[in-house]
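Starting off, we have a lone chain in the form predicted alone, written out as C-alpha coordinates.
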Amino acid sequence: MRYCIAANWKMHLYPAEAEALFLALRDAWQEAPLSNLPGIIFPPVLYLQRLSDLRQGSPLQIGAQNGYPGEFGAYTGEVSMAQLAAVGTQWVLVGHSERRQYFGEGEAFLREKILSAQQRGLSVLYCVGETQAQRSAGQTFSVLTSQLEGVLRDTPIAWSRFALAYEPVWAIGTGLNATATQAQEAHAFLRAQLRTYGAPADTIPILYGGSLKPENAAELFAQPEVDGGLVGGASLKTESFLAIAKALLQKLPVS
(Lines of atoms letter the chains of each structure in order from A and count residues from 1; the text may use other names and numbers.)
(Lines give C-alpha, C1' and ligand atoms only; values in the text may rest on other atoms or scores of the structure.)
Protein backbone atom coordinates (compact mmCIF):
# COMPACT_ATOMS: atom_id res chain seq x y z
CA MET A 1 0.00 0.00 0.00
CA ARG A 2 2.53 2.63 -1.09
CA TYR A 3 -0.17 5.11 -2.20
CA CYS A 4 -3.26 6.08 -0.21
CA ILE A 5 -5.55 8.97 0.65
CA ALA A 6 -6.88 9.76 4.13
CA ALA A 7 -9.57 12.09 5.48
CA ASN A 8 -9.22 13.68 8.92
CA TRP A 9 -12.64 15.04 9.83
CA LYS A 10 -11.32 16.41 13.15
CA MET A 11 -14.08 17.74 15.47
CA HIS A 12 -16.60 18.35 12.70
CA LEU A 13 -19.99 17.05 11.51
CA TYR A 14 -23.17 16.01 13.26
CA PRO A 15 -24.14 12.31 13.07
CA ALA A 16 -26.45 12.58 10.05
CA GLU A 17 -23.88 14.66 8.17
CA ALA A 18 -21.10 12.19 8.91
CA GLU A 19 -23.20 9.26 7.79
CA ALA A 20 -24.28 10.98 4.57
CA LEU A 21 -20.70 11.94 3.71
CA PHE A 22 -19.40 8.47 4.41
CA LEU A 23 -22.11 6.82 2.34
CA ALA A 24 -21.33 9.11 -0.61
CA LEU A 25 -17.64 8.22 -0.36
CA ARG A 26 -18.40 4.54 0.12
CA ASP A 27 -20.49 4.52 -3.05
CA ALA A 28 -17.76 6.31 -5.00
CA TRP A 29 -15.15 3.81 -3.79
CA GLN A 30 -17.19 0.85 -4.97
CA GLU A 31 -16.40 1.72 -8.58
CA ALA A 32 -13.11 1.53 -10.45
CA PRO A 33 -10.70 3.21 -10.59
CA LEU A 34 -11.22 4.53 -7.02
CA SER A 35 -11.77 0.99 -5.77
CA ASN A 36 -8.07 0.40 -6.47
CA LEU A 37 -6.97 3.29 -4.23
CA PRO A 38 -6.63 2.64 -0.50
CA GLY A 39 -8.68 5.19 1.42
CA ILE A 40 -8.93 5.84 5.17
CA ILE A 41 -11.58 7.90 6.94
CA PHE A 42 -10.77 9.33 10.39
CA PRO A 43 -14.13 10.48 11.85
CA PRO A 44 -14.84 11.75 15.37
CA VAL A 45 -14.74 8.85 17.83
CA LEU A 46 -18.53 8.97 18.34
CA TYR A 47 -19.05 7.77 14.78
CA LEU A 48 -16.51 4.94 14.64
CA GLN A 49 -18.92 2.12 15.39
CA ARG A 50 -21.59 3.30 12.95
CA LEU A 51 -19.18 3.91 10.09
CA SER A 52 -17.41 0.61 10.75
CA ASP A 53 -20.77 -1.11 10.35
CA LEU A 54 -21.54 0.84 7.17
CA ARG A 55 -18.18 0.06 5.57
CA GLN A 56 -18.81 -3.68 5.33
CA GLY A 57 -17.83 -4.78 1.85
CA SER A 58 -16.19 -1.44 1.05
CA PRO A 59 -12.48 -0.94 0.33
CA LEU A 60 -12.56 2.16 2.54
CA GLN A 61 -11.01 1.73 5.98
CA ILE A 62 -11.87 3.45 9.26
CA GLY A 63 -9.40 5.12 11.60
CA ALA A 64 -9.54 6.87 14.96
CA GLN A 65 -8.10 10.34 15.43
CA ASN A 66 -6.70 9.41 18.83
CA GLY A 67 -6.35 6.53 21.25
CA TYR A 68 -4.98 5.90 24.73
CA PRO A 69 -2.42 3.13 25.35
CA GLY A 70 -3.74 -0.03 26.91
CA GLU A 71 -7.08 -1.72 27.43
CA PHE A 72 -8.89 -0.41 30.52
CA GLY A 73 -8.11 2.04 33.30
CA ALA A 74 -9.16 5.07 35.33
CA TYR A 75 -8.59 7.59 32.53
CA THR A 76 -11.79 9.59 32.37
CA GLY A 77 -12.68 10.75 28.89
CA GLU A 78 -10.18 8.54 27.07
CA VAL A 79 -10.79 5.66 24.65
CA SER A 80 -8.21 2.88 24.62
CA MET A 81 -6.51 1.25 21.67
CA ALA A 82 -8.13 -2.04 22.66
CA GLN A 83 -11.59 -0.46 22.64
CA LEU A 84 -10.95 1.09 19.23
CA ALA A 85 -9.96 -2.27 17.80
CA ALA A 86 -13.04 -3.90 19.34
CA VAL A 87 -15.45 -1.69 17.37
CA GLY A 88 -13.82 -2.39 14.02
CA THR A 89 -11.34 0.47 13.81
CA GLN A 90 -8.36 -0.34 11.61
CA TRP A 91 -6.14 2.74 11.89
CA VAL A 92 -5.23 5.37 14.45
CA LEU A 93 -3.62 8.77 14.03
CA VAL A 94 -0.67 9.40 16.35
CA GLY A 95 1.34 12.59 16.78
CA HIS A 96 -0.90 15.06 14.97
CA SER A 97 0.36 18.59 15.61
CA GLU A 98 -2.93 19.54 17.27
CA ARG A 99 -2.43 16.75 19.83
CA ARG A 100 1.14 17.92 20.41
CA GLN A 101 0.18 21.60 20.66
CA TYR A 102 -3.10 21.53 22.58
CA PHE A 103 -2.70 18.40 24.68
CA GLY A 104 1.05 18.40 25.33
CA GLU A 105 1.77 15.00 23.80
CA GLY A 106 5.49 14.33 23.42
CA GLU A 107 7.50 11.58 21.79
CA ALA A 108 7.71 9.30 24.85
CA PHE A 109 3.92 9.14 25.13
CA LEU A 110 3.49 8.88 21.36
CA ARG A 111 5.83 5.88 21.36
CA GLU A 112 3.56 4.21 23.94
CA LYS A 113 0.57 4.89 21.71
CA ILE A 114 2.22 3.37 18.65
CA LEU A 115 3.28 0.23 20.51
CA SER A 116 -0.14 -0.22 22.12
CA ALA A 117 -1.98 0.34 18.84
CA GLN A 118 0.11 -2.17 16.93
CA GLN A 119 -0.10 -4.73 19.72
CA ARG A 120 -3.87 -4.64 19.20
CA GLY A 121 -3.69 -5.03 15.44
CA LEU A 122 -4.21 -1.38 14.54
CA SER A 123 -2.22 0.36 11.81
CA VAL A 124 -0.62 3.68 12.72
CA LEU A 125 -0.42 6.89 10.73
CA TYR A 126 2.27 8.88 12.52
CA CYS A 127 2.32 12.64 11.90
CA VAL A 128 5.41 14.83 11.91
CA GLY A 129 6.10 18.42 10.92
CA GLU A 130 7.77 21.68 11.84
CA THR A 131 6.40 25.05 12.90
CA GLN A 132 6.93 28.24 10.92
CA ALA A 133 9.53 29.43 13.43
CA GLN A 134 11.45 26.17 13.11
CA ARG A 135 11.40 26.31 9.31
CA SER A 136 12.52 29.96 9.33
CA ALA A 137 15.38 28.99 11.63
CA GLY A 138 16.51 26.24 9.26
CA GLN A 139 15.52 23.52 11.75
CA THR A 140 13.08 21.52 9.61
CA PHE A 141 15.24 18.45 9.20
CA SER A 142 16.45 18.43 12.80
CA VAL A 143 12.83 18.62 14.01
CA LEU A 144 11.78 15.76 11.75
CA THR A 145 14.78 13.71 12.91
CA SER A 146 13.83 14.25 16.55
CA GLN A 147 10.16 13.40 15.97
CA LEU A 148 11.12 10.12 14.33
CA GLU A 149 13.90 9.18 16.71
CA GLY A 150 11.72 9.73 19.76
CA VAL A 151 9.27 7.05 18.69
CA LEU A 152 11.24 4.68 16.43
CA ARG A 153 14.58 4.13 18.13
CA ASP A 154 14.70 0.69 19.77
CA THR A 155 10.99 0.25 19.05
CA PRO A 156 9.71 -3.02 17.50
CA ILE A 157 7.59 -1.51 14.73
CA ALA A 158 5.36 -3.67 12.53
CA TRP A 159 6.30 -1.81 9.36
CA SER A 160 3.47 -3.32 7.32
CA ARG A 161 1.07 -1.43 9.61
CA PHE A 162 2.90 1.89 9.73
CA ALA A 163 2.68 5.03 7.61
CA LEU A 164 3.91 8.61 7.93
CA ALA A 165 2.24 11.93 7.31
CA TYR A 166 4.33 15.06 6.77
CA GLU A 167 2.21 17.97 7.99
CA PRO A 168 4.08 21.26 8.27
CA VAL A 169 2.36 22.94 11.21
CA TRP A 170 2.42 26.31 9.47
CA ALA A 171 0.26 24.88 6.66
CA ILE A 172 -2.49 23.27 8.76
CA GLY A 173 -5.70 25.26 8.59
CA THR A 174 -3.89 28.39 7.41
CA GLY A 175 -4.60 28.24 3.70
CA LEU A 176 -0.85 27.97 3.11
CA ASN A 177 0.71 24.80 1.80
CA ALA A 178 4.22 23.54 1.27
CA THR A 179 5.45 24.04 -2.27
CA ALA A 180 5.97 20.93 -4.33
CA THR A 181 9.73 21.35 -3.84
CA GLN A 182 9.42 21.71 -0.06
CA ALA A 183 7.17 18.66 0.15
CA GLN A 184 9.49 16.56 -2.01
CA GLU A 185 12.53 17.52 0.09
CA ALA A 186 10.81 16.68 3.36
CA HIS A 187 9.38 13.38 2.09
CA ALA A 188 12.72 12.29 0.62
CA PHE A 189 14.42 13.12 3.93
CA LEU A 190 11.83 11.14 5.90
CA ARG A 191 12.18 8.12 3.63
CA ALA A 192 15.95 8.19 4.06
CA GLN A 193 15.50 8.41 7.82
CA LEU A 194 13.19 5.39 7.82
CA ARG A 195 15.96 3.34 6.20
CA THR A 196 18.24 4.09 9.15
CA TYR A 197 15.73 2.27 11.38
CA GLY A 198 15.70 -0.80 9.16
CA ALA A 199 12.31 -0.02 7.64
CA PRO A 200 11.35 -1.18 4.13
CA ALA A 201 11.16 2.51 3.28
CA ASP A 202 10.21 2.10 -0.37
CA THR A 203 6.94 0.42 0.63
CA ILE A 204 5.89 2.77 3.44
CA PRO A 205 3.39 5.50 2.50
CA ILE A 206 4.46 9.05 3.31
CA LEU A 207 1.46 11.32 2.94
CA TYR A 208 1.37 15.09 2.68
CA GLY A 209 -1.03 17.13 4.82
CA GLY A 210 -1.53 20.84 5.28
CA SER A 211 -4.06 22.86 3.27
CA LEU A 212 -4.20 20.10 0.67
CA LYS A 213 -7.02 20.84 -1.76
CA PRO A 214 -8.06 20.10 -5.35
CA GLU A 215 -6.18 23.14 -6.64
CA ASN A 216 -2.76 21.97 -5.43
CA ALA A 217 -3.17 18.19 -5.19
CA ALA A 218 -1.93 17.28 -8.66
CA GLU A 219 1.30 19.28 -8.32
CA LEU A 220 2.06 17.85 -4.88
CA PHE A 221 1.24 14.28 -5.88
CA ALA A 222 3.45 14.58 -8.94
CA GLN A 223 6.49 14.58 -6.64
CA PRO A 224 8.10 11.12 -6.58
CA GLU A 225 8.28 10.85 -2.79
CA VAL A 226 4.74 12.09 -2.06
CA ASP A 227 2.56 9.01 -1.77
CA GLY A 228 -0.81 10.59 -1.06
CA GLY A 229 -2.50 12.95 1.31
CA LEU A 230 -3.95 13.38 4.78
CA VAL A 231 -6.75 15.80 3.99
CA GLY A 232 -8.35 18.09 6.57
CA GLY A 233 -10.93 20.71 5.63
CA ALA A 234 -11.27 19.56 2.02
CA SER A 235 -12.30 16.09 3.24
CA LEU A 236 -15.56 17.45 4.69
CA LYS A 237 -17.16 17.78 1.25
CA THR A 238 -17.63 14.85 -1.08
CA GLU A 239 -16.68 16.73 -4.24
CA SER A 240 -13.41 18.18 -2.98
CA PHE A 241 -12.20 14.97 -1.34
CA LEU A 242 -13.01 12.94 -4.44
CA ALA A 243 -11.19 15.47 -6.62
CA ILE A 244 -8.07 15.08 -4.48
CA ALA A 245 -8.36 11.29 -4.54
CA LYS A 246 -8.70 11.28 -8.33
CA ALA A 247 -5.55 13.41 -8.61
CA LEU A 248 -3.69 10.67 -6.73
CA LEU A 249 -4.97 7.99 -9.11
CA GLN A 250 -2.43 9.23 -11.65
CA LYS A 251 0.31 7.60 -9.53
CA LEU A 252 -1.23 4.15 -9.40
CA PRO A 253 0.49 1.53 -11.56
CA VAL A 254 -1.44 0.69 -14.72
CA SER A 255 -2.84 -2.82 -14.35
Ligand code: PEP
Given for the second form:
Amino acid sequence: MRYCIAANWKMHLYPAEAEALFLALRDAWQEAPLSNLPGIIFPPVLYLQRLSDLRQGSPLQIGAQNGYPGEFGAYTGEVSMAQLAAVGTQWVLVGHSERRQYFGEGEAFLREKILSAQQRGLSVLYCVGETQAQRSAGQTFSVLTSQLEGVLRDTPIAWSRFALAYEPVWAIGTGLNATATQAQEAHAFLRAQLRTYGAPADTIPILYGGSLKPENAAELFAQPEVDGGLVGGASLKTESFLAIAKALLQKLPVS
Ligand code: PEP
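What I would like now is the form predicted together with this ligand, since the data block earlier showed the form predicted alone; can you produce it?
Below is the whole assembly, all chains and molecules, this chain first.
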Protein backbone atom coordinates (compact mmCIF):
# COMPACT_ATOMS: atom_id res chain seq x y z
CA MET A 1 0.00 0.00 0.00
CA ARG A 2 1.52 3.33 -1.02
CA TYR A 3 -1.47 5.69 -1.27
CA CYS A 4 -3.87 6.24 1.58
CA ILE A 5 -6.25 8.77 3.13
CA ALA A 6 -6.76 9.05 6.89
CA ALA A 7 -9.17 10.95 9.14
CA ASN A 8 -8.17 12.16 12.60
CA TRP A 9 -11.39 13.01 14.41
CA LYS A 10 -9.42 14.12 17.52
CA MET A 11 -11.64 14.78 20.60
CA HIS A 12 -14.74 15.58 18.52
CA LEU A 13 -18.23 14.12 17.93
CA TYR A 14 -20.87 12.61 20.20
CA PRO A 15 -21.61 8.90 19.69
CA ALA A 16 -24.58 9.35 17.32
CA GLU A 17 -22.63 11.86 15.21
CA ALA A 18 -19.61 9.57 15.00
CA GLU A 19 -21.77 6.66 13.95
CA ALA A 20 -23.63 8.70 11.30
CA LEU A 21 -20.38 10.05 9.85
CA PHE A 22 -18.82 6.60 9.78
CA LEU A 23 -21.87 5.06 8.11
CA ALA A 24 -21.85 7.75 5.42
CA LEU A 25 -18.18 7.07 4.73
CA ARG A 26 -18.72 3.32 4.79
CA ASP A 27 -21.44 3.73 2.15
CA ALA A 28 -19.21 5.89 -0.03
CA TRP A 29 -16.37 3.34 0.25
CA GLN A 30 -18.70 0.56 -0.85
CA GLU A 31 -18.19 1.30 -4.53
CA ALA A 32 -15.29 1.74 -6.91
CA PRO A 33 -13.22 3.76 -7.38
CA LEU A 34 -13.23 4.82 -3.69
CA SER A 35 -13.32 1.17 -2.57
CA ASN A 36 -9.82 0.81 -4.13
CA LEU A 37 -8.39 3.61 -1.97
CA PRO A 38 -7.12 2.57 1.47
CA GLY A 39 -8.88 4.72 4.07
CA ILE A 40 -8.32 4.83 7.83
CA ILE A 41 -10.58 6.47 10.42
CA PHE A 42 -9.09 7.49 13.79
CA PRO A 43 -12.11 8.15 16.06
CA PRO A 44 -12.01 8.88 19.80
CA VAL A 45 -11.06 5.64 21.58
CA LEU A 46 -14.53 5.31 23.06
CA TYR A 47 -16.03 4.60 19.64
CA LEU A 48 -13.50 2.06 18.38
CA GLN A 49 -15.49 -1.01 19.35
CA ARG A 50 -18.70 0.24 17.75
CA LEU A 51 -17.03 1.37 14.53
CA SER A 52 -15.08 -1.85 14.37
CA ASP A 53 -18.39 -3.76 14.49
CA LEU A 54 -19.90 -1.48 11.83
CA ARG A 55 -16.91 -1.80 9.49
CA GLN A 56 -17.24 -5.54 8.99
CA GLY A 57 -16.91 -6.15 5.26
CA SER A 58 -15.89 -2.56 4.50
CA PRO A 59 -12.47 -1.66 3.06
CA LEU A 60 -12.28 1.21 5.58
CA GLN A 61 -9.90 0.56 8.45
CA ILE A 62 -10.05 1.79 12.04
CA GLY A 63 -7.26 3.30 14.10
CA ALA A 64 -6.68 4.61 17.61
CA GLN A 65 -5.36 8.13 18.18
CA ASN A 66 -3.18 6.86 21.00
CA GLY A 67 -2.23 3.72 22.86
CA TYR A 68 -0.08 2.71 25.82
CA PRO A 69 2.72 0.16 25.41
CA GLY A 70 1.98 -3.27 26.79
CA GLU A 71 -0.98 -5.47 27.62
CA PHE A 72 -2.20 -4.78 31.18
CA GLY A 73 -0.89 -2.72 34.06
CA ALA A 74 -1.51 -0.13 36.75
CA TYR A 75 -1.74 2.84 34.34
CA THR A 76 -4.99 4.51 35.30
CA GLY A 77 -6.74 6.10 32.36
CA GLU A 78 -4.66 4.41 29.69
CA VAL A 79 -5.67 1.86 27.04
CA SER A 80 -3.04 -0.64 25.95
CA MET A 81 -1.99 -1.62 22.46
CA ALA A 82 -3.14 -5.17 23.21
CA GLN A 83 -6.59 -3.93 24.27
CA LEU A 84 -6.89 -1.81 21.12
CA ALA A 85 -6.04 -4.79 18.95
CA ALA A 86 -8.54 -6.94 20.85
CA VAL A 87 -11.48 -4.72 19.83
CA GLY A 88 -10.56 -4.82 16.15
CA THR A 89 -8.35 -1.73 15.87
CA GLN A 90 -5.88 -1.99 12.99
CA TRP A 91 -3.85 1.20 13.27
CA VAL A 92 -2.49 3.54 15.91
CA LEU A 93 -1.28 7.14 15.56
CA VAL A 94 2.05 7.75 17.25
CA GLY A 95 3.87 11.06 17.67
CA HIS A 96 1.06 13.44 16.75
CA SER A 97 2.22 16.96 17.55
CA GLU A 98 -0.62 17.43 20.03
CA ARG A 99 0.66 14.44 22.02
CA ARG A 100 4.23 15.72 21.83
CA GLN A 101 3.20 19.26 22.82
CA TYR A 102 0.43 18.79 25.42
CA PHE A 103 1.44 15.43 26.90
CA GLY A 104 5.21 15.77 26.72
CA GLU A 105 5.74 12.61 24.68
CA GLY A 106 9.32 12.27 23.46
CA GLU A 107 11.01 9.88 21.07
CA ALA A 108 12.10 7.27 23.65
CA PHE A 109 8.47 6.74 24.72
CA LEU A 110 7.22 6.94 21.13
CA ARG A 111 9.67 4.20 20.16
CA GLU A 112 8.24 1.99 22.93
CA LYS A 113 4.74 2.64 21.61
CA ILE A 114 5.73 1.71 18.06
CA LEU A 115 7.38 -1.53 19.17
CA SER A 116 4.49 -2.50 21.39
CA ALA A 117 1.87 -1.66 18.74
CA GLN A 118 3.63 -3.72 16.10
CA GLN A 119 4.13 -6.64 18.49
CA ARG A 120 0.32 -6.68 18.88
CA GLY A 121 -0.17 -6.70 15.11
CA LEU A 122 -1.17 -3.04 14.79
CA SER A 123 0.05 -0.80 11.98
CA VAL A 124 1.62 2.49 13.01
CA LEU A 125 1.15 5.94 11.48
CA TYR A 126 4.08 7.90 12.89
CA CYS A 127 3.79 11.72 12.73
CA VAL A 128 6.69 14.13 12.38
CA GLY A 129 6.92 17.85 11.69
CA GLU A 130 8.63 21.08 12.61
CA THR A 131 7.26 24.14 14.42
CA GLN A 132 7.19 27.56 12.81
CA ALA A 133 10.16 28.67 14.92
CA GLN A 134 12.17 25.64 13.79
CA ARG A 135 11.33 26.28 10.13
CA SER A 136 12.25 29.96 10.45
CA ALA A 137 15.56 28.95 12.03
CA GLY A 138 16.32 26.64 9.08
CA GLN A 139 16.03 23.54 11.27
CA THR A 140 13.28 21.68 9.42
CA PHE A 141 15.47 18.85 8.14
CA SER A 142 17.42 18.42 11.36
CA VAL A 143 14.16 18.20 13.32
CA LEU A 144 12.77 15.58 10.93
CA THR A 145 16.04 13.67 11.11
CA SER A 146 15.99 13.48 14.88
CA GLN A 147 12.27 12.64 15.06
CA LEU A 148 12.99 9.65 12.82
CA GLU A 149 16.26 8.69 14.41
CA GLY A 150 14.79 8.68 17.92
CA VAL A 151 12.33 5.94 17.02
CA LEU A 152 13.97 4.04 14.14
CA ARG A 153 17.60 3.62 15.15
CA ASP A 154 18.22 -0.04 16.06
CA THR A 155 14.47 -0.71 16.08
CA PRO A 156 13.14 -3.87 14.42
CA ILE A 157 10.33 -2.27 12.43
CA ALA A 158 7.79 -4.33 10.47
CA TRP A 159 7.84 -2.00 7.47
CA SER A 160 4.68 -3.44 5.92
CA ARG A 161 2.85 -2.05 8.97
CA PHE A 162 4.49 1.37 9.09
CA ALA A 163 3.51 4.71 7.53
CA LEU A 164 4.63 8.28 8.04
CA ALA A 165 2.73 11.55 8.23
CA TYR A 166 4.54 14.82 7.61
CA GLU A 167 2.60 17.36 9.64
CA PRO A 168 4.24 20.77 9.99
CA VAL A 169 3.04 21.95 13.42
CA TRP A 170 2.37 25.45 12.09
CA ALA A 171 -0.09 24.01 9.58
CA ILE A 172 -2.17 21.88 11.97
CA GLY A 173 -5.57 23.41 12.59
CA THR A 174 -4.39 26.87 11.52
CA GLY A 175 -5.82 27.07 8.01
CA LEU A 176 -2.24 27.56 6.74
CA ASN A 177 -1.14 24.56 4.70
CA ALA A 178 2.38 23.82 3.50
CA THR A 179 2.87 24.78 -0.12
CA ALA A 180 3.11 21.96 -2.62
CA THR A 181 6.84 22.68 -2.94
CA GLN A 182 7.43 22.61 0.82
CA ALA A 183 5.51 19.34 1.14
CA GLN A 184 7.28 17.69 -1.81
CA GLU A 185 10.69 18.70 -0.43
CA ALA A 186 9.96 17.39 3.08
CA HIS A 187 8.45 14.14 1.81
CA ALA A 188 11.40 13.48 -0.51
CA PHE A 189 13.74 14.08 2.43
CA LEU A 190 11.76 11.70 4.66
CA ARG A 191 11.72 8.97 2.02
CA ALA A 192 15.50 9.26 1.58
CA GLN A 193 15.89 9.03 5.36
CA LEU A 194 13.73 5.91 5.52
CA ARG A 195 16.11 4.25 3.03
CA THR A 196 19.01 4.79 5.42
CA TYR A 197 17.15 2.58 7.93
CA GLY A 198 16.78 -0.20 5.37
CA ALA A 199 13.10 0.52 4.74
CA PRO A 200 11.50 -0.38 1.39
CA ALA A 201 10.78 3.33 1.14
CA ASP A 202 8.96 3.24 -2.20
CA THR A 203 6.20 1.14 -0.64
CA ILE A 204 5.75 3.22 2.51
CA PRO A 205 2.97 5.82 2.54
CA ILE A 206 4.12 9.32 3.48
CA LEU A 207 0.96 11.33 4.12
CA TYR A 208 0.72 15.09 4.33
CA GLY A 209 -1.24 16.63 7.22
CA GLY A 210 -1.96 20.25 8.11
CA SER A 211 -5.07 22.19 7.05
CA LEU A 212 -5.82 19.86 4.16
CA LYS A 213 -9.11 20.83 2.55
CA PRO A 214 -10.94 20.23 -0.73
CA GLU A 215 -9.43 23.45 -2.13
CA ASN A 216 -5.78 22.47 -1.65
CA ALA A 217 -5.83 18.67 -1.77
CA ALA A 218 -5.41 18.18 -5.53
CA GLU A 219 -2.33 20.38 -5.73
CA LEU A 220 -0.66 18.73 -2.74
CA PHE A 221 -1.52 15.20 -3.92
CA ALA A 222 -0.13 16.01 -7.37
CA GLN A 223 3.37 16.06 -5.84
CA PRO A 224 5.13 12.76 -6.60
CA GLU A 225 6.30 12.19 -3.01
CA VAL A 226 2.95 13.01 -1.35
CA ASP A 227 1.11 9.71 -0.98
CA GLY A 228 -2.08 10.92 0.65
CA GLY A 229 -3.31 12.86 3.63
CA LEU A 230 -4.01 12.83 7.34
CA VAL A 231 -7.02 15.10 7.66
CA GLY A 232 -8.15 16.72 10.91
CA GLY A 233 -10.83 19.43 10.81
CA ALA A 234 -12.00 18.69 7.27
CA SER A 235 -12.57 15.02 8.13
CA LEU A 236 -15.50 15.86 10.42
CA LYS A 237 -17.86 16.53 7.51
CA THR A 238 -18.70 13.79 5.04
CA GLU A 239 -18.60 16.07 1.98
CA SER A 240 -15.23 17.67 2.68
CA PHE A 241 -13.52 14.38 3.61
CA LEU A 242 -14.94 12.68 0.52
CA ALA A 243 -13.80 15.57 -1.70
CA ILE A 244 -10.26 15.25 -0.31
CA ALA A 245 -10.30 11.45 -0.70
CA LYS A 246 -11.50 11.78 -4.29
CA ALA A 247 -8.63 14.17 -5.06
CA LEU A 248 -6.28 11.31 -4.20
CA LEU A 249 -7.88 8.94 -6.70
CA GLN A 250 -5.77 10.57 -9.43
CA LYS A 251 -2.78 8.67 -7.96
CA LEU A 252 -4.31 5.20 -8.11
CA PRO A 253 -3.26 3.05 -11.06
CA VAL A 254 -6.10 2.83 -13.60
CA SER A 255 -7.56 -0.69 -13.38
C1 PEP B 1 -4.20 16.61 12.32
O2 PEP B 1 -4.80 16.68 13.38
O3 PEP B 1 -3.45 15.66 12.13
C4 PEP B 1 -4.43 17.65 11.30
C5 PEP B 1 -3.70 17.62 10.22
O6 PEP B 1 -5.39 18.59 11.57
P7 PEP B 1 -5.99 19.69 10.54
O8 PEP B 1 -6.30 18.98 9.24
O9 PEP B 1 -7.21 20.21 11.20
O10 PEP B 1 -4.93 20.72 10.33
